[in-house]
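Coming up is one lone chain in structure tokens, specifically the form predicted alone.
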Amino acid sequence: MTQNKRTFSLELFPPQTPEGAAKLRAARARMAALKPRFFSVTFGAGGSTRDRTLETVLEIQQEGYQAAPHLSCIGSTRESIRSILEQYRANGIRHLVALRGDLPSGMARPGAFRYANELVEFIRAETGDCFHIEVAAYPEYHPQAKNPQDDLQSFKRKLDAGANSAITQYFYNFDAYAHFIDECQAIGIDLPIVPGIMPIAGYSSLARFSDTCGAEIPRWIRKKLESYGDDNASIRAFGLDVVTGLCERLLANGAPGLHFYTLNQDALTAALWQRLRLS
């Protein structure tokens, strides 16, 4: 696969305040100079950021860039999803990231859809081929999966429902992704599965989040990060080396692109982009 056929993209989350919106616009302008294929924009638990997701997506579109809003089915009704799809279609959005999402605290029932494959089926039934649909993949398995085989079949159901491609949870273990791709190919999955990449900006918050979402930080990386203590400059320098090496190995072994979880910060993603010569 040649580089110009690969998809290099960036993820943002909707800002909560006017100050956050201003900061994101500035960061996004710098990220846009990298020429990503698209910006994805997250959607809060239970649709909690629905309006801000739409606002951010429309801003991106108006600036001349492609946007791919996340759409979470947990806590949603068929009517609410139908309304969102109509808004996106009316505004020229043609790319979605369809997810199950997390059940918000205090919510007892998931809503009209229990799983992402049901959301994908609904989008296809309502809109046909209007949207390119991405779904999530978990090379190290979803933290709520019963077992690896059940998780793989859950992923296949999303693709069978009509998804076009997938973006993975972030990982730092190349072998986890390579093994996952082998397993997918063994059951006939041949759609693009783009690795999700998380730059390393710090250790404590990354460790907490990774433990929650089931993303392993290999022991040698964890121990090295721990050894730096509060030396953030050394953490970032080491992190850049680790993640650059991971990305180089992924691309050398045929990964169909890279999707960067920017956390609305451009510096580390830009440094990785330049090291990898993705522009």
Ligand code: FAD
Second form
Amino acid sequence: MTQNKRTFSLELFPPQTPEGAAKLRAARARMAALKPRFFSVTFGAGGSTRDRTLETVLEIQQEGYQAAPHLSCIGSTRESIRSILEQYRANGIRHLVALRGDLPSGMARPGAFRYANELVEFIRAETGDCFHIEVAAYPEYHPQAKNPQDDLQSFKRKLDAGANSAITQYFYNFDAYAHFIDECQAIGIDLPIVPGIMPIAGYSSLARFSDTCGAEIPRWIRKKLESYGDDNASIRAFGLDVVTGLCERLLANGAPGLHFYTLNQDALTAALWQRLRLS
Ligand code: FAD
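Would you mind generating the form predicted together with the named molecule now that we have the form predicted alone?
What follows is the entire complex, opening with the chain shown before.
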């Protein structure tokens, strides 16, 4: 696949404070120079960031870039999702990342939607082909999946419901992605599945988050990162080498693009972008 047919995109989260918004604006200006295909903006489960996600997405659009809001459905009513879709449609948004999300602790009721395939079905029923819909994929399987086979079928249900493409949970193990793609192809899935890439900025929070979301940090990487202790420069240098190597392998083996989890920081993503010559 040629480089310009591939999709390179960046993920942001909506800032919580005016200072955070100003910092993100500055970081985004630097990220925009990389010319990503789109910026996606996360959405807090239960609608907790609804207004901030919308504000961030509208700012990105006003700056002249394509924005793809995430939309998670757990804990939501049909009316609330309908009104969010209407707001996006009225503002010219044509690209969504549709998710189930996770119930915030203390919220017992799942709401009108139990799984992301039901959200995708609802979006298609309400808005036809208005939106390009991305869904989440899990090369190392979703942590709540009963077994890999069921998880794969759940993934297929989201695509059968009308999703156009997928972005994966991050991973550091190339073989997990390659195996997942083989499994998808074996059951007739041929839509683009873009690897999600998490730059390595530190160790302890990455290790905690990876445990929660079911992303494996291979032992050799974990051991090396642990050995650097508080030496953040070494962690970042080693992380850049590891993640560059992973991305090179993914692209050499036909991955349809890369989606970077920037955590609103531009430096590591920009360094990866340059090393991979994506501009
Ligand atoms: P689903 O596809 O519904 O799957 C969830 C689990 O249910 C899986 O274990 C699946 O196997 C199982 N399942 C699905 N259908 C069925 C069924 N019919 N019967 C039984 N089991 C079933 N979270 C946020 O809150 N906000 C975000 O902005 C956000 N962005 C994300 C972006 C990406 C690219 C990724 C990979 C994840 C993101 N997440 C986000 C996290 C995501 O919400 C969680 O991983 C969540 O737990 C699952 O969401 P999903 O859409 O993958 O769910």
